[in-house]
Every structure is written in structure tokens, then in C-alpha cells.
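Listed next as C-alpha cells is one chain, alone, in the form predicted on its own.
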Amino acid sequence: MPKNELPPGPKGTLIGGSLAEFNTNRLDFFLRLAREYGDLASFRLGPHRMFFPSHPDLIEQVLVTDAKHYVKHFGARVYKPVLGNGLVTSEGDFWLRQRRLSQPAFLKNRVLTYAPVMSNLTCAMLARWRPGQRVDIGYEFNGVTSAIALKTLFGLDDVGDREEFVNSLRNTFDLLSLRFRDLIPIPLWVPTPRNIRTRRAIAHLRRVVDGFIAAGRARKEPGDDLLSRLVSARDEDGSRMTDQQLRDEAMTLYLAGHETTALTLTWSWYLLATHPDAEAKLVEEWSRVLGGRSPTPDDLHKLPYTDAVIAEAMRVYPPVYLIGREATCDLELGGYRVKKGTTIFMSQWVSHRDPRYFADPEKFYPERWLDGLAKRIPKYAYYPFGGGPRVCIGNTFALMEAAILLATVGQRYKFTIDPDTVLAFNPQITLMPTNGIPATLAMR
């Protein structure tokens, strides 16, 4: 019989629980939970009770074994005004239908056709760079992955349209992120100044995306972009996505399709710039295999150290550092009773630093992936793309994009991190650097 008491954990304050620590020092808070309270801890955020498993077997139980008894947690629902019923936020039969309609657009043979777009837009970015120029690494890679996402998703080339969309999305998510930090979010229909700004930002963003969808539907011939494929996708009964469903999936795919890859590249270059031995090995691999040209999909299997660098960057600084589920019925986890409505948080930031599976876990050491580590460790000791039925649909796209951009940029330029840079993290939906990562460009 599962225990009725709660797993060990901090008591927190009477009203907020651990909300203050969660909001101010989130990453250290989760590390402390695992190190002080073991493989399964519990805590409270305001009225919400949380379980925090950090052992791979418990994480697998939530994401795989008992997946049908969990839905996305309350925090993910904060972003539903923008993401609607997209793949990240929808549930049950509706989610399954949308996943089935979207899946063909992400088959490997179709993803490979986007490689030239990735190379061309990266080269366009490099053409604007100059030796000695000071840049913010995160800003540059966010810009190019955004351009790639909008080209592959909407077939969008116009720079003005791209900027309007990106600015609208950023403004909307900044406002919604504030709601995630509130003890009890005020419903959006209440006309507070912040809610009014949020509703206006969402409405503007929807108008922009609806324009892209109308343009896609108006084409006489379907394009090669993802939106065109979603427009023409048919379910088993012959039905297609409505405009609202297309908008929700477009928003979800854009967000998932550029920010996480931009962060993977940002953190990769920060780590390489501060670990010159690893960077030298990477440059040698590119010189030997590519000889200065951008990689094609056929080259990627010849670049094992490139793969190792990307895997290690996502281990040390995982772009998605936290995922959550909410129990839809009473369950058992680690010998404890999980009551209906309990939220389960799982943190890649914590799992990827577990010394049971990663020797010297704080160290950036790509070589650890070159001798079959991925096959030796438990599956959910390392899960940068989530797992189970809701594993990221675009993981193949993201890994190919990261490898192509890393090699294309790295053969031309290196980054020198500004010596006054103080690394700080801004853990929102993704793990962002608080103040950017300023650097100076130098030719190879």
C-alpha cells in the first residue's frame, strides 16, 4: 500500500510555501531538494502541492508508464492563451489527433530537406559579421534560428514580417511569464492594466499568425514549408485542421522550433569559448571532414565530436530545464500516494548533474559521450527533449539544425567572451542567460 504521508521536503511559509525560493533561486532550489531530501521530495507553491522525483526510474514512471494518467501542469496552462490547444498544451484524444496530423511533417526524410535553408540563412548572418565586432551570442543565434523557423514553418522571407512576429511573441510571453510567478493569477478577463496589455498583445499576435495562415491557404500550389503540410494534412476520417488549430500548432512549433535550438547554440559557444581544448578538437574535426564548407545531412554522421559537444552543452545547460505533469487520478510514485491534482515537477537541470551517472557533473567534458555513455546510463538520466508519448516532435530537426549552424559558424569565426561577463540564469519556460553573453568576433 502506498504511504499516505508526503515525501520529505521543505515546509516553507504558511501562505506561499516555497514560492519565494522558487521564484528567486529556482535552479539551486531544485538541486537542494534532490540533495537534501533524496530521490523523491515534496514541496508547496501557494495552494499547489508538488512532488519532485529525481531518480530516472521515477521520472520514467511519470513520463512513460503512467503517462495516460497525467496531463500538463498548471504552469503550462498559463501560456494557453497563446499556444491554445497546440501539441504542448492539448490533452487526450484531441492531442493524439493533432500529433498524428503533424507527425508526417517531421519525418526524417522531410526534415533533411530543410538543411539548405539552415545553411543559407546562417551564411547570410555571417555575411553581416565583421572581425572585431562585439555581439551578443544569444541575440545572434536567436535571430538566425527565428529566421529558419519562420522560413521552414511559414515560407516567410520578409525581414519586416519576421521582426513584427518576433517582437509580438516576445512581448506576449514576457507578460504571461509574470502570471506564472503570481501566487494566485488574476483571471485575464479582469481589466487590470497588465491584463489589458496582455490581451492586446495576444490579439495582435493572433492577427499576425492568421495572416500567415490565410496566405498559406491562398497559394495555388502548396509550398515546402511546415504550414503548407499542416494545411493539407488529413486525418483518417478525411478531416483537416481548422484555422484555429493551425494557429495553435504554428505558435507551438515556432516557439519550440527556434528558442531551444538558439539556446543550445548559445550555451555551446559560451562553453567552447571558455574551454579552448574542446574547441580545438571541434575545429580539427571540421577541418578534416568539411574543409571549410557547410555540412550537408550526409556529413553529420562523420562529426561525432560535434554531436558530443551538443549533447554535453544540453547536459550542462539544458534549454528546457523543467517539465511538469498533473495527476488526473490517485496514483503511486516511489511508495507514496499521489493524490489527484498533485503536480509532478522533473528537472533536467538536476538529473543532468547527478553524479551517479555523470562523473564530475559540473565539468564540460564532451568526451564523456564518445564511449557509449548514452547506452550505459538509465534512459531518463538524460532527457533534453522530454520523453514518453509527448517527447518533442521536432528533436530530429533541432539536432540537425544545431550541428549545421555550429559547424558553419565555427569554421569562419570564434568568440571571445567579454572578460567582465558574469554568467547568470533566467529560468522561465527555457533556460536563458539573464544579461546575454557579450563576445567579440575573430576570424579563424
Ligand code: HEM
Contents of the next structure:
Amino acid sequence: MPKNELPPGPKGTLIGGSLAEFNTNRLDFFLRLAREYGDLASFRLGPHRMFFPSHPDLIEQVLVTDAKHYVKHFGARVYKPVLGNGLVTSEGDFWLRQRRLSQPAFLKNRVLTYAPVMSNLTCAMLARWRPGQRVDIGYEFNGVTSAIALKTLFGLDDVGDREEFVNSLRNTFDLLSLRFRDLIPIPLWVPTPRNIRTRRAIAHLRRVVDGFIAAGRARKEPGDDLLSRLVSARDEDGSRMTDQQLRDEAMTLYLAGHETTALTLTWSWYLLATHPDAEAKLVEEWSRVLGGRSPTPDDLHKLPYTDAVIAEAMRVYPPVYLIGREATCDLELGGYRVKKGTTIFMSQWVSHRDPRYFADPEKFYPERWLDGLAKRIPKYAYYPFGGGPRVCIGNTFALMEAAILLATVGQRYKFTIDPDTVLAFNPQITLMPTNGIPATLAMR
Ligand code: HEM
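Mind sharing the form predicted in complex with protoporphyrin IX containing FE (HEM)? What's above is the form predicted on its own.
Let's see the whole complex now, leading with the same chain.
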């Protein structure tokens, strides 16, 4: 019989529970929960009771074994005004249909065909760079992964004023993230100053994405991109996706598909610039295997150290550091009763630092992946792409993109991080650096 009481955890304050710590010091808060209360902890955010499993078997139970009894948690719903009923935020039969329609575009053979676009757009970025130039690493990689997403997903070469578009996206997400922190978010239709700004930002984004869809529909020949597939995709009964569905899916794939990969590259370069031994080994691998070229799909399996660097960067600084689910019925987890409506949080930031599976976990040490570690540890000790039926649809795409960009950039340039940079994290949906990563470019 599962226990009816709650797993151990902090009491917090009378009204907010642990809300203040969750909002101001989220990464440390989750680490402390696992260290002080063990493999299954609980805490309260305002009226909501949360479970926090940090043992791989419990995480597997939520993400895989009991997946059909969970939906995405309330935080995911906060982003619905932008992501609508796209793959990330939809549920049930609707989600399954969209996932099946989208899946073929993400199979390995198709993803490999995107490799030339990835290296060409990276070379276009390098052509704009100059030795001695000061850059924000995060900004640069966001720009190039955004261009790659627009081309491979929507067949678009240019979005016109990219800067305005990227800023508008950021602005919308910053505003929506504030709602995630509210105890009880005020409905968006209530005309508070913040709601008015949020609604304007969303309307702006919708206009941009409607432009993508119109361009996709206007093309005479359906392109090789995902949007073209979705535009022409027909259900078994012959019906097509409505403009609203297309917009939701386009927005979802664009957003899910570029910022996470940009962060993987940003954190990789930060870690390499501060770990010259690892960087030297990487440069040696590239010079031996590639000799100055961008990697082609045939090269990718010959770059084990590159793969290890990417895996280790996603371990130390996971771009998605938190996944949430909500129980749709009464369940059991780790011997405790999970009441219907309970939220379960799982954190890659915490799991990836578990000393039971990663020796010296704070250390950036790519070599740990070279002798079969991935096979020795439990599957859900390391899960940068989540798992189960809702596992990231773009994981092959992302890993290939990261390897191509790392090698293409790293054979031409190196980054020197500004010495007065103080690393600070801004954990929203993804794990961003608070003040960017300012650096100076030098030729390799
Ligand atoms: C390093 C880069 C990436 C990371 C770390 C990452 C991480 C994740 C994680 C952890 C999830 C599961 C979230 C959950 O279970 O609640 C997810 C889902 C998803 N990702 Fe990624 N992702 C990356 C790149 C991409 C790319 C390149 C695309 C598309 C081009 C993409 C599209 C999606 C979509 C559509 C989902 C929702 C899948 C579903 O629920 O059916 N991601 N991602």
C-alpha cells in the first residue's frame, strides 16, 4: 500500500511555501532538495504540492512506465498563448496525430540532408567575423541556429529584420516567464499593463509566423522543409491542418528547435575556453579527421571527442534543466501516493550532478564519456532530451547541428572570455546565461 503522507521536504512559508526560493535560487533549491531529503522529496509552491524525484528509476517511472497517466505540468500551459496546440504543449490523440505527421521529417536519413545548410550558414556567420572583434557568444549562436531552423524547417532564407524578430521572441518569452513565477497568473484578457505588453508581443510573433506559412503555401513546388510537409499532410479522412494548427506547430518547432541548440553551443564554448586541455584535444581531432573542412555526414561518426564534449557540456549545463508533469489520476511513486493533480518536477541539473553516477560531478571532463559510461549508468541518470513518448523529436537534428557548428567554428576561430565575466544563470524554460558570455575572437 502506498503511504498517504507526503515525501520529506522543506515546510517553507505559510502562504508561498518554497515559492521565494524557487523563483530566486531555483538551481540551488533543487540541488538542496535532493541532498537533504533524498531520492523523492516534496515541497509546496503556493497552494500547489510538488513531488521531486531524483533517482533514475523514479524518473523513468514518470516519463516512461506511467507516461499515459501524466500530462505536461502547469508551467507548460503558461506558454500556450504562443505555442498553442503544438507538439510541446498538446496532449492525447491530438498530440499523437501531430507527432506522427511530424516524425518523418526528423528521421536520421532526412536530418542528414540538412548538413550542408548547417555548414553553409555557419560559414556565412564566420565570413562576417573579424579577429579582435568582441562578441556575445550566446547572441551569435542564437542568430545562426535561428537561421538554420528557418531554412530547414520552413525553407526560408531570410526573415527580413532578424534582430527585431529575435528580440520580439525574447521579449514575449520573458513576459510569459513572469507569469510562470506568479502565484496565480491574472488571465491574459485582463488589461493590466503587463498583459497588454504580452498580448502585443504575441500578436507581433503571430504576424511573423503567418508570413512563413503564407510563403510556404505560395511556393509552387512543395519544398523539402517540414512546413511544406505539414502544409500538404493529409489525415486519414483527407482533412488538412488549419492555419491555426500550422501556426502552432511552426512556432513550436522554431522555438524548441533553435534556442536549445544555441545554448548547447554557447555552454560548450564557455567550457572549452575555460578548459584549454579539452580544447587542444578537440582541435587535434578536427585537424586529423577534417583538416580544415566542415564535417559532412560521413565524418560525424569519426569525431568521438567532439561528441564527448557536447555530451559533457549538456551534462554540466543542460539546456533543458527541468521537466514537469501532472498526474491525471491517483498513482504511486517510490512508495508514496501521488494524488491526482500533483505536479512532478524532474531536474537534469540535479540528476546530471549525482555523484553516484558521475565522479567529481562539477568537473567538466569529456573523457568520462569515452569508455562506455552511457551504457554503465541507468538510462535516466542522464536525459538532456527527456524520455518516453514525449522525448525530444529533434535530438538527432540537434546533435548533428552541434557537432557541425562546433567543428566549423572551432577550426577557424577561438574565443577568449572577458576576464571580468562573472557566470550567472537565468533558469527559465531553458538554462541561459544571465548577462550573455562576452568574448573576443582570435584566429585559430
Ligand atoms: C540540444 C538541443 C535540444 C535539447 C536539449 C532539447 C531538449 C528537449 C527536452 C528535454 C524535451 C522534452 C520535454 C518534456 O518532456 O517535457 C524536448 C521536447 C521537444 N523538442 Fe527538443 N531539445 C533540443 C533540440 C530540439 C530541436 C532541434 C527540435 C526541433 C527541430 C526540438 C523539438 C522538440 C519538440 C517538438 C519537443 C516536444 C516533443 C513532444 O512532446 O512530442 N528540440 N526537447
